[in-house]
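The data below hold one chain only, encoded as structure tokens and taken in the form predicted alone.
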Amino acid sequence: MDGYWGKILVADLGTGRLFDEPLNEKYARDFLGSTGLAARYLYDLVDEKTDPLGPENPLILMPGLLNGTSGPSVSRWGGAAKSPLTGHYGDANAGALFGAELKRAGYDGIILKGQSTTPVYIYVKDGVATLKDAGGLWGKDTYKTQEAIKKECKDKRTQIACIGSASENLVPYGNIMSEYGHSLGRAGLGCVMGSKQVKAIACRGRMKLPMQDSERFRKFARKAMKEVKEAFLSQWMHEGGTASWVDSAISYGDGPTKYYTAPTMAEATKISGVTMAEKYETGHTACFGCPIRCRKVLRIQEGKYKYESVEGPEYETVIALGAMMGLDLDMSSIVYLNELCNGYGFDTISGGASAGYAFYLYDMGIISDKDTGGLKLTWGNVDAAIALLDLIGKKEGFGAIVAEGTKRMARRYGRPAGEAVQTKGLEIPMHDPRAYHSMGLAYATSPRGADHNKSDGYQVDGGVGHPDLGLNADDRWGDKKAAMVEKSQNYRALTDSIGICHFAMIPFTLIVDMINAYTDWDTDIDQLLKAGERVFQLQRALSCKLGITSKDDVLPELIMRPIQEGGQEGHVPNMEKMLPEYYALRDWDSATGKPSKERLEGLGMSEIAASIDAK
């Protein structure tokens, strides 16, 4: 099967046995790779009774279909498990180099089963996997862990996916980290890895990929590379990185501030991508094969925390660890906060939002110094924010409460459920649905819970159209968003599974050409878009299998309160209109939220329809 090695590495951690399992070729053909293929394998292995932190919950890591090839910006790899934060389907994807290295090391994916009795790490090199002792690594941060493993392997090009002490301590939104600040960052997959006492997976591969026609592939990859290099979005992202969105967020009211209760802070420009580029940038880094090079390398010699060379924080982190808590930060402080989270290895979105909720509760008088262990969580208190994030990583004191996430925090303090800004238990990212109404629909319907990367809503209505999909900027406050959200969700399910970065504007014809040259398929645009819908509907079915219903497709009450000042101008998304229209397009049952039997069978998933009793 060209494009695949035909084998999955399975680690039975309870026995310490590593073995190869033949790739399910139908699953691979239907769900491609990364989060799509991982979700299909996960579907067979979990149910509502599965304990997310028990040995029965697998952690599945998969490279994207095109990882490791010379295609441009095809570095994205992903994972899936039952989430310890939400209790249902969880997935995440990341860039950097790990996915490509895993593919070049001879595997189509890794499944971790059971639990080890002692800390271990897995070393994969050119088709051979070894289980190694990690007792000396346990307790190390994610940076020192990578350094130690590379030294032990005697190869600096070894790529490592690892956890920090946050996941060792079972923080439910713990990350899996790789390189310098790249993270498999949501839904707590690192926490699952920590529950299995797997500190890291290290890969080194120099194997020639199983490609159907390498010459044809290189020809199409060169054309695609040229398109990506010349695209306006690529140039914008290279110059400013994701944090360049801060300026737009201020204009549009898109950056949540003081826990979603205030207009986006204008002071955030001091830590924006533009400011990074103008005052602190010394270079760029890139994910595997990416010409965009959007990651910024900074030199900071002013402020409390000095850095000779450090990667700058992304947009989500800048807002979550800044405006969310009302913090007026300088570049030194935001970099320090970001590095704190990266070292401990926990999600800056859920971590920042949960900390922001703690500040909100303190401001409301719901909690006091007695509850916080003396932390004065007044809006803008940078020292208190640093101390709180440190406690989250250690899962100590008041930090252990905030580490549980906003939904559990609201329950603990007897607050209304709609006060915790999350959907399906996952904190809403830093794109406010009152600024872009399409994002409200995307958050409410995303299978894993609130997810800004499962739709292009904020990008499209922010001015970045998608001509291949017929998506162009529209009234950001309009309520005719169902078709756009549905189409872009299918497309993002597809690109995630292929491994394509969201910022790479590769013409659809070249995506098709590269896949056909890489595999032995004869696919086309329609078949690939159908594959994207198949992945999304499968993930939805899996969520339903694990207990999600239509009652969970809602936005929290707090984020539906209008903010009159700033870029939102008092607008809120009309969910009563958009959601039924979306359900009709998806063919989901209005009571159960399940995809219909007819739709699932039309996508070739009769067994999935039967397993959830779809009607």
Given for the second form:
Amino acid sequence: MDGYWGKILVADLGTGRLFDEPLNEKYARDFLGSTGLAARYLYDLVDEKTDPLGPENPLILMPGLLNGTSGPSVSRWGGAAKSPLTGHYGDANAGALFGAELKRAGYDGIILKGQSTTPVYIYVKDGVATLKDAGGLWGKDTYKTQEAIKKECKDKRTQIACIGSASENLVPYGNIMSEYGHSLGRAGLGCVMGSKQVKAIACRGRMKLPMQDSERFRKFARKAMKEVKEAFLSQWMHEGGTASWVDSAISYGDGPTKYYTAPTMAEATKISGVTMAEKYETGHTACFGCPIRCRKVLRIQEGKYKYESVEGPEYETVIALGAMMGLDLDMSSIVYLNELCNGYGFDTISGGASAGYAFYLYDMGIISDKDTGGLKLTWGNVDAAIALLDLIGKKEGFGAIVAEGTKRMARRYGRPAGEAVQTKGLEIPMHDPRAYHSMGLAYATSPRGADHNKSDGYQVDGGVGHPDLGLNADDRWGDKKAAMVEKSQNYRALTDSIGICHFAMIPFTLIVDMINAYTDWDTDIDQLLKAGERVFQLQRALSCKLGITSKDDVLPELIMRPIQEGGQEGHVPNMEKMLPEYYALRDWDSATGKPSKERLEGLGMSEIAASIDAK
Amino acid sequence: MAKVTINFIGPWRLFLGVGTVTIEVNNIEEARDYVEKTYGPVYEKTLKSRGIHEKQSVWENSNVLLNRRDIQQLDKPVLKDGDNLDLLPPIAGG
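Form predicted alone done; form predicted in complex with the partner chain now:
After this comes the whole thing, all chains and molecules, with the earlier chain placed first.
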């Protein structure tokens, strides 16, 4: 089948055997790649009894369908496993260069099974995979790990996905890092990798992709490249990067401050993408084949921590490691905090939110210096925040408690479950649902738990819609959001599976054209949108298989408390209205939360319907 | 006439080279005309330098908030001294 190599690399870590398994072509056709295809493979391999940190939990990493091609901004790759943080379906995706390199190294994906008894890493080069000793790498941070492997391979262009000591220490939200600051950030996929004692996967590929019609593909890719280059959004993202949203977040009340209890702090502008551009930027970096080049390279010569050249943090990180704990940071400190988390290799969203919750508990008098080991977690205490994040990475002292995530923290301290701002065990990202009501619905219904990237709610109502899909800006505090969230979730499930970046405004017809030229398919817009819905409903069915029900589709109580001051103006999402409408559109059972048999069968998933006993 | 402050939020500051201006106008339409007349050419020039020749409006490419309320959601908003108009780019962070 064109577009795929037809093989998956399986690493059986218990025996140390690496072997090729034929790609399931039906799965590939139906679920495309990245998180879509990974979820379909995962579905067959886990159930409610699977221990997320046991040998039976696989870690599946897959390139997006168009990774490695000359299409613009199609670098996104993804992974899936049963999450050690949430205990059910977990996935994550990232950009940079790894997905393209994996594809060009001759594989449609990698499945890690079992557990190694000693640290190892997997080296894949041009269709050949080998298992290597990683004893000397264990304990190294994610930057030094990558440098060491590149040196050992004698090839600087080797692309590496690796874990740091957070995942070695089994921090449940340990992530997988690649390049400088790109991560499969969420749901603890790095922790699963750590449980298998796999320090890294290194890829180098120079193979010609299995493309059906290269000339036709190039023609469409060139057109798409022009569209992306000239798009309004591209210009803005290049100039400001994601972190430039900080300034808008202050106006809209979108950036959670002091653990969701205060208006977005205006001081955050000091560490926004605009300030980075004005004072510190020396250049940009880009993901594979991306003309937008939204990532910033900074030079920081003032403040406590100096950097000659360092990648700037993204929006989520700037808020999670700053305003969330009420920190009034300078650029030097936010970069240091980001580098600390990236070096240890843990998710800045869950890490920052969990640390923020610790500050909140301290402020409420629920915990004291006795619990924190002497850390004075008063809002705004930068030194305490640095010390706490350091302890999380090491999983030591009070850090070991905060490393468990907010849901377990609430349980430990006998707090109401709704005080932990998470859904289904995954901390809510830095777009406050009180600023954009659609995000409340998106967080409540995302298969893996709170996920800002599985819906475009804040983007659509913020003004970047998809008119060709009928997704246009509307009142951000309105409650007629069910259809928009459903459509945008399907669309993002699709683009994630293809590997397209959210910021690449490629006309849908050109996406279709590129896929048809790459593969031997004759697909169209309707079929692809259906594939997006199929992926989303599959991920939902997998969540249900792993124990999620309609009772889990809720927003935590703390985030339903109105904040009158600032950009939220006292609004809270009307979940009672939105959720039933959404359930009706999705055809989910109001008690079990399962997708209906009819809907699953209509999407060609009768085996999934039977497996979860859908009605 | 009302003395109002216009805040150019986020990357607008980078594109237009201005963060805040205070002007005297009678209504929102006059504020919009001022922005287009004064900063439209600056934006056009910046875009041209990037190879984009399509004419773009600053105001139309903004979400405009009056004292943090979206003007689209306000019924015939009236300006008064000390009001703030925020021009936010319609982009969203990751």
